[in-house]
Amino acid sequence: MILERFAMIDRIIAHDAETLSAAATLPLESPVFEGHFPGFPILPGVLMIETMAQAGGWLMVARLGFERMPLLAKVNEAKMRGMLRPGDAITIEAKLVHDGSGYAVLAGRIKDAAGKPVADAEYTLRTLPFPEASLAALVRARGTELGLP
C-alpha cells in the first residue's frame, strides 16, 4: 500500500465475474499517519472507503475486459467497525450487487489479519470508456502487476 499515491491494493488474491479478494499491508510510515493521529496513528476512514472502492474498481475493470474505467460515484452506506494501524495486514473484498446502464453497485469489506471485519460499505461506480489508450495500457499493466490476467 502506498498511501501517497493512492495505491491501496498490493495484490489480488482471487476473483471471478462477481467477486474479488485483495490483500494489502499498511505502511509502517506515511505522512498520512503524522496527522491522523499524532502519537496514535490510524488509517483514516475515508481511505478505508477508497480501498474498498479500488477493490471494486479492479473487479469491474476485469469484468469489462479493460475496456472501461470505473470512477467512484456514490457511497451509499459505510461503517467503520475498527481501527487499522501502521503495519496491519488486511484483506479487501468486493462483491457485485448490480451492474447496468454504466453504473455498478458493489458491497465492500475490509477484514483484519484475524478475519474480523473492520469496515464495510455499499458504493456505486460509474464506468466510462478510457479517455486515452495510454491510460488503458497503464491500468492493464498495473492490473497485471496485481495479479489480474
Second form
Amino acid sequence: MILERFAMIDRIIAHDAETLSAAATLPLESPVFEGHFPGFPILPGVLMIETMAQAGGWLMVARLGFERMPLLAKVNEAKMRGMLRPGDAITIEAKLVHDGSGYAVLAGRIKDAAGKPVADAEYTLRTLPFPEASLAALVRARGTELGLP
Amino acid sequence: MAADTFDRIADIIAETANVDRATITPEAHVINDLGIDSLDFLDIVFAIDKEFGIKVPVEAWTEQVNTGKAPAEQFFIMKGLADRIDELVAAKG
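Next block, the form predicted in complex with the partner chain, ref. the form predicted on its own:
Shown next: the complete complex, the earlier chain at its head.
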C-alpha cells in the first residue's frame, strides 16, 4: 500500500464474477500519517472508502474484460467502525450488488488481521471506456501484478 | 403507456431525486424539465432496475440519441420512458 500514490491494494487473493477479496498492509511511514495525525497516525476514513472502491474497481475491470474503467461515482453508505494504524494488515472484500448499464453498485468491507470488520460501504461505480489504450494497458499490467489472470 | 408503470417510475423519480411529484407529467423530459443530473439519473435507473427486475440499457439509448438514430423523446420523455420499461418487462417474460 502506497498512500501517496493511491496504491491501496497489494494483491488480489481470490475473485469470481461477483466477488473479489484482496490484501494490503499499511505502510509504516507515509506523508499522510505525518498530518493524520502528528503522534497518532491512523488511516483517514476517506482512504478506507478509496480502498474498498479500488477492490470493487478491480472486480469490475476483470468482469468487463479490461475494456472499461470504473470510476467512483457515489458512496451510498459508509461506516468506519475502527481505526487502522501503520503496519496493519487488512483484507478487503467487494461484492457486486447490481450490474447496470454503464454503472455498478457494490458492497465493500475491510477487515483487520483478526477478521474484525473495520469499515464497510455500499458504493456506485460508473464504468466508461478507457480514454486511452495506453491507460488500458497499464491497468491490465497492474492487474496482472496484483494477481488477476 | 401503462398508467401503473408511469406512476411507479414517477414515484421513484420523486423519491430518489427529490422532485415534486406533481411536476412529473407524461410530457416531462426527465433531464431537461425535471432538473435531474446524470448522477441522480444513475440512482433512478438503479431504482428502476430493482423495481422492475430489468437492466435499463441507458448506454445504448444514449448512443442512439447522440448518433441521431432515435429522438430523445423515445427514451427520456416520461411517457416514452414508461413505454420502454413496459417493453423491457415484457421481453423479460
